[in-house]
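Listed next as structure tokens is one chain, alone, in the form predicted on its own.
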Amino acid sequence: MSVTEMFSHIQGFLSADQDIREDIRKVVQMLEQTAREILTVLQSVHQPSGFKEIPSKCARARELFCTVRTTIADLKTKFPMEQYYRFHEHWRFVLQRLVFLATFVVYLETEALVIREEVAKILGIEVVREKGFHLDVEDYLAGVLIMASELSRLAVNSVTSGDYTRPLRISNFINELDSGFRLLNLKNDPLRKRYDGLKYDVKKIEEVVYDLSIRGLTKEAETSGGDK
């Protein structure tokens, strides 16, 4: 094979690779659009009347996750599955955002942390690497940490809305989450940096609870909760 033929062959390989990446980008853009729509739906829970609308907003978000599953099914056809990690960077960010949205929906519904297997089911992907398009542990954890930041914001807005029991429950949940992350030996630099943000979320929520406490609103919340 001549040098010219060799480089022509390489160019063909590069062109095919670029075509795959362009196809992937188009589908990922659709995923990003749906993720923005889900986020817009869920953002309304931060409004004064938002807590009453949580069931309907979560139901609407789950409807949009149907679109997510369809789009991811299309994405799976755009590249050889054995080359998953070669193209992983294209959808890593949006996948983490979708994990955040899925965990946030489940928290709003149950006030519990959803397991990775259930998140994968919501997104229509696998958990086991060998089965193809899957949810990495790192991507799952990154999404959970984004959700923690959203809960710190929800704690503040709960007080504004006159809901004094929710920040206490959020505080307990976030402290349990922080304890869980402390058990992990995080070697993934981006994930470790994101975990550092959890410390600020814990502190922010503790300040909210402390403010409620010195104003005597935690006792009032506990009393009203007990009456219920």
Second form
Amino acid sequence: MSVTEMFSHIQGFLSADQDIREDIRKVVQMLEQTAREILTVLQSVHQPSGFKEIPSKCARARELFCTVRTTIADLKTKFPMEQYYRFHEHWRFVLQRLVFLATFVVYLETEALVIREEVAKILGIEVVREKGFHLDVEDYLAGVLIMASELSRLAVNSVTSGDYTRPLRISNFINELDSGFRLLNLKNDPLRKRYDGLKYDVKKIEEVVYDLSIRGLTKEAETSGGDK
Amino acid sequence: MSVTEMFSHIQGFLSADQDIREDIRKVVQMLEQTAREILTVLQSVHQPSGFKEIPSKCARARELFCTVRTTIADLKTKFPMEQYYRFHEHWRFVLQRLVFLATFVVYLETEALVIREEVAKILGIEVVREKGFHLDVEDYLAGVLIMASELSRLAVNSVTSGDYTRPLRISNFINELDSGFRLLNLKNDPLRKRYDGLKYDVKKIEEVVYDLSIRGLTKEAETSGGDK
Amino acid sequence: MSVTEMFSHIQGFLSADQDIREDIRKVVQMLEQTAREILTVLQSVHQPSGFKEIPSKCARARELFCTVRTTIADLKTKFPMEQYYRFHEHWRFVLQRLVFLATFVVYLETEALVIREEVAKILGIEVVREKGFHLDVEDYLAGVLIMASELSRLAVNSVTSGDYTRPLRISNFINELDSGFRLLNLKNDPLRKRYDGLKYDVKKIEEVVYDLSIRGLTKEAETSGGDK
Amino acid sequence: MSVTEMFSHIQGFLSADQDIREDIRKVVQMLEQTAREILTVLQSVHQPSGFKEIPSKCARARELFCTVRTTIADLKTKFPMEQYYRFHEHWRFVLQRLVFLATFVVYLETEALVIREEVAKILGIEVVREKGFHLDVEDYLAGVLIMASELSRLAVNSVTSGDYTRPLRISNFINELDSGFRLLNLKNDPLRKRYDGLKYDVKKIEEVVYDLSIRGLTKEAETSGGDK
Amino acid sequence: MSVTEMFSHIQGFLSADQDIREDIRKVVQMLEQTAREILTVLQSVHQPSGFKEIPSKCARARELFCTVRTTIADLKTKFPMEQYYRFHEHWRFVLQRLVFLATFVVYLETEALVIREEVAKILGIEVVREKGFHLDVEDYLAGVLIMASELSRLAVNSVTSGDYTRPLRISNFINELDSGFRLLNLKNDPLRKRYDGLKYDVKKIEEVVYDLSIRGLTKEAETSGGDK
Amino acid sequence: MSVTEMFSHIQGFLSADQDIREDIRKVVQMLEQTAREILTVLQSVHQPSGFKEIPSKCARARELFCTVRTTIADLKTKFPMEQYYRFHEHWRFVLQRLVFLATFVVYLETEALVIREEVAKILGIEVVREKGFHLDVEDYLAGVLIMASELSRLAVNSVTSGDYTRPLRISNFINELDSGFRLLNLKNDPLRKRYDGLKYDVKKIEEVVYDLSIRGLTKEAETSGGDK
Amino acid sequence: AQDREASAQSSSPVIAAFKVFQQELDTKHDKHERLVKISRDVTIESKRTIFLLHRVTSVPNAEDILNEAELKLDAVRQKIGQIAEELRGEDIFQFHRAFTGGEPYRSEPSTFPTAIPHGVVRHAEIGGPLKFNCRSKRIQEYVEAASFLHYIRHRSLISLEEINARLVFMKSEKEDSEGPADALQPGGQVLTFQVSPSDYLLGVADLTGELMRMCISSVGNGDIDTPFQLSQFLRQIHDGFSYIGNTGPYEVSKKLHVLRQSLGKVEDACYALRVRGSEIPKHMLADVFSSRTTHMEPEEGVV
Amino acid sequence: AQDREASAQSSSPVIAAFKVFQQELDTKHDKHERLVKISRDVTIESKRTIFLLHRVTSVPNAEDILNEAELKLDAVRQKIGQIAEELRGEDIFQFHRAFTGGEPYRSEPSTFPTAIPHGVVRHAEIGGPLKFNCRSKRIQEYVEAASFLHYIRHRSLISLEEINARLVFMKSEKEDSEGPADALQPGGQVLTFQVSPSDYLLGVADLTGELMRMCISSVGNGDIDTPFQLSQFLRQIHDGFSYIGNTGPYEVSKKLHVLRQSLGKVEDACYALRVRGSEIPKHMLADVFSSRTTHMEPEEGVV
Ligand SMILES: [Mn+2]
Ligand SMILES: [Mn+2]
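Go ahead and give the structure of the form predicted together with a further copy of the same chain, now that the form predicted on its own is out.
Expanding to the full complex; the earlier chain stays at the top.
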């Protein structure tokens, strides 16, 4: 095989690869579009009137996750499944956003941390690598951290809406999350960097709880919050 | 044609181009000057005493926009219109500043978002590309985002000046803007970067409203603000 | 018009723009592909055996320029012509490469500098801005400077191939080019930077001629080169 | 010695250097691990229930500092002591973290600033450069500043936990620290930047004290705090 | 010790460091001055008349090395020796220049590579790190490589001066050096880069030897060079 | 005076300054244009046929220096003379180019280094600072170094043109220059950097002389060159 | 050391010429070294003054500190006088000479692309050592310190004229080496040092950073008036800079960003004070702080 | 150490979940650490092999060196086998997994702006620790070494298939901890390691730098054939890369510039040989060099 032949041979490989990537990019754009729509639906919880609508908004978000599942099903057809990590970068960002949205929906519904298995189900993907298109621990954790940041915002807006019990519950939840993360032996990777951001969220929520405490609003909350 | 002749010929082209750019630069400098003057006029709204003067300041700014229109009319004469994008970079920056100033004036007057058509009219330019010197969508949006950031500052200073209702209104306005931007499929361009800044403005204003809420100042505001 | 309606409207603009850019990118990729093929054809002149094949290689390159013209014709249909400079960046790079290739082909054929009008004809585009898709002076000059650098390489390889006359002819040609460029009043732009590189090409070729002179090889060349 | 021998000899030197750095990196990783564990132990002081446990937590942290001393003792064996600054960058970051943890433990125990000599003892290192592995002034100060920031957080959480005296004590302590730092002529280096952050910590704590003052909670604190 | 006392104490440390650096800079400037003088003395070997004067020039350079030793002795007093690497950057550059000059002098005297121990002695410093101000392997090698480049120039000028034997001797010497360096496993550091330059020195000298060979001047050299 | 008044006061200063600079820039552009023309005239000496024309070319260049003097006279009127150094940067570059051209003309005429006084006279400016628009030593030296680089090119081209004596004369001249520069105590400034370039010029010329020597062409030169 | 070689070639006119250059350059270098040394002290002492002035927010008797700062600045002015003296022989009318290097046009030639081409690698501009950049930074540092002190004293912005008015020096006596005859010349021996508008502007820009720090400290120390005063003042400066915009020296636009951040921080601080203050009536607020201040005084009084 | 706190909260499902994550992450990290260690050796040994191969131009008996290099590369392949082994349990079909991180799409997301937005500061992508960038650099280093040896032996470019053909491993015996049952599976226990086309390409790009060095050394050692051969070969590779252009991985365009410079240096060397060689007839030229070579041998023969 001459040098020229060898290079056209390689060029063939590269073009095939480019084509796959092009296909993936298109599907990923659709995923981003849907993710933005879900976010818009969920943003209303920050509005004063938004708390009552939580159930209906969550239901609407759940519907949009159907679209997500369909699109991801499409995405799966675009490349050989055993090459998941070869193309991981293309969807990593949007996948983390979707995990955030899924964990946020479930938090709004149940005020609990949704486990990875459940998130995978919502997105219509696997947990175990061997089974196909799956959800990496790292991507799951990244999504959880985005949610933590959204919760610190929610704590602030809850107070604005006159709900003084929610910040306390969020504070407990976030503290638990923080303890959980401190168990992890994070290396100097992007996850570590984002985890460093959690400290600010914790601090912000602590300050909200502080503001409520010093005004005796937590006691009021405890009393009235009991019947929640 | 000898090489020498050809290059003399080319030098003619280059000089002409340089002359045009020189002319454009001069007019753009005048625009920048006027934009700075408008900004100085409008900056006073951040002063404690500034709120009462809003109408007179806006009127003064409107007058200065006459000068803007004259200068832009002059700018249009400096180059063939189909080469708008050839020289776009020269005025892009000042144009975005002017959009910011126009949207800010109108917001102060009406507390509403002024549409692109209206901004174009204030600046004395077109909306449709084909018609000549026009206002690109991207430049319009950039100007709007600069205003959003100015509004977050205004929310803070309103409180300092004892006006507790304005932040609430700004908060609603900014949230609407944010929803609007979420409809857009922004690429990884300067606009996207600037839009990411909007999130911080939203958060900042929410925290102002929070500070007012937890101290019961929003109710006070609602009472006294009712007659506004 | 509500804010939401306005932003949906704007999204329409943005999508249209993105579609145009996507289309342009695809055509430009094809141009790049053809440009690379032409380059591969012409590279062979640096081979020891390559000099004899110059005519056939140039003919082959000329054929490929037909493809270039067809592709550029396609490119022209992708966007409104008065927005040439809006999208200029997309094809500027490949256009300069094509100018280089065209001027190089003509140099190999005639050992003369091809004028801008002629290059435009080879590429199937205009010279005058007003007439549509055209060849900017700056892009033409950039292409010519790339060729100058290729010629300094050719001078070296000519000697390696035992052709001692070509460097002398290249030296004269390059000196003439250099004088031409000295007529231009270049600003501190990319072109100026590239032109500064020409000095090194001139010096390099002078040193080749020097090496031949001091060994008496130029006289040999003059004798044997006389029948060229 | 022949040239060859000499160069083989030199090669030995070069490899040795790389090996040392590799060894250092490993030990530093262990130090980071222990530092994280100490931090987890101390974090509990921010919890409502945490104040009572301070003594036990400090005791636990003190135990972990034994591990730190052992590991640093190991680190010292990895390189010739007079080359401390040759490898300083490797452990600078973790050393500052450890200083923070040591000063924080001692603050929790005694509410006083621990001097550099004492910190050095806790870490099992020297103060004086000449004596070996030592604690640079800059590293000591950096650690102290990290602690100041942790104390501002502690002031906030103290209030939430109903302890109204601690913020006052922290305020006095931090003010004293601030006066101390004002004595230093810091250059525009990382330390100066970190010191600028101290002002915000001072401000935050002062705001807490202010919040307590206007509610008459400081007097309550003075009364009830007397029996401390 | 009060906080204030402690910080005044610390301030003392910080000022002292700046003073040390200032002192070091001054002495290093004197070293650079002397290095330049030595270079001027040695430059004359490139002159046609220079070869006869080598012994006297070397003697003169040796005298100037006395000044170097005195100045370095002064430098040693400016900082505590175990902090060598804390301030290394200040004198690294001039130290490499001095190594070059020392190795060049010895080469001119003996046509042999002077070992590190000997260079250290000429400069009045140590070889072993532990003993104090020493000569790092890397700095020694850098100096040797500068000398290699000077030798390639010397080979050229020897021919101009009619000395046809020296290039051959230099060639052998440089080849030996090159073999030596090949034994080292250099990382991609400044030294590796400098070493890559050695290949060009080898090549240049080899071309000189070649030029002599094809003219039969090496044989002449061997004959007449025998009595050297 | 209010803050606003103070700033418009300062603004007045700044505008006046900008106007002066604008005026200066225009005149400097004309100087650059003339400098380029002189360069074009002198470039011909590198051509094979150029040596005979040296006298006429120098005469032509001398004429163009009249224009230079007129333009500089104009430049002098643009700013208060005692503020020479305030605006120095604007003409420093072109002034150094003009010094190069003046020294080159005189070298071609006399093969000697023209002194600073003489260059100043050619340019119609002063030597002594106190007398007005003058020629700084640094600018003079910078121009001389540009000429040195041009001479190395001339040495190469002389050989091509069959003039074997000129390189030897240039070599002597450059060596003298080099000795001169080595007397200077250059700091780490731009002049030092440019002086470092002189080494390459010296080396290049040495190699040309080497090429002549090894072929016995210098002897030929000495013989035939004696009657020059 | 170079004599020997030099003497061998002393016949050469080139070498002779270069010996003259050597002297001229060395003289310049020496003066340069002296100026660097003096003006380095200007920076250090100005910085120290600023540092000292920050203590004003935390001690009871501000006047002592202001007087100490005044003394320190007197010393700085002495140094600037030395610079003027040093440059006197050089350029009798103007002392801009040594400071023009600090103008932005040197370090950032890109703003004037026509005059100073970039691309030409080997033909880069060559600067004399005397016109270097850092020195005017040092004068800016003095402007920063002087305007800081002025603000604390008078709560207003010092003008360029006021700055320059204090930089008029009588010929110093230590220069007697020049002969006493000089000193006898009637009335002529006044040296002035002119701070350029650009340096003034940049010094004021830096001042805003210090004012922000002072504001934060004031809040931290329970001072409720200063932050509001400062926010007014900073806003005026900010508007002034906005007005000048990009017509000023290049660095201004860079500093404008920092200035905007500082203003934001001060506005946030005022906001926080207002919001917290809203919880009780104003007169009580003052009480709260005054009680706190007395509470702290005993400790600080010792200093 | 963390047990105590953890146990206090062990009732929490969150903590329970995170304990699982902890294990999963630690397992990954450990494997990652092992892989880093092994593959670092791949780099070091490959680099050493290249270094060794350069001596081929200066010693008389090249075969010895080639054999030694072959042995070294065998050791490298052993290491790559260990990597394959290490990844076997992970992903039985493909071993790209650990090496995809080396694809350019991670380090330079700007080439795919749609998928990975830049501006979002806090929402930046989060990567797993296993897919890091440097490892494939290590494989490229192996490609560089293997192709260098191949070129010296065969004066041709090794193909991707030839590279991969030598990266087929039988299951190593040391992994008996997994039980001997595995080993009994008929025919299945072959591990393959696939170098990706991109890594191959980038390794070949680096090879050109080494070839340039070899060319310069050859000229320095009086070898007149090698430079001409090398220039031909390098030109072919250069044309190949020009053909692929910017359709390949991102780093290629960056390396193309260096490749062009290398080619220029080789062409210059050939030119110099030709120009100097022009002064005497060719057969004499060879004589000159052969005499020089013998002249030098005695000294070198000792090595
Ligand atoms: Mn400052
Ligand atoms: Mn390599």
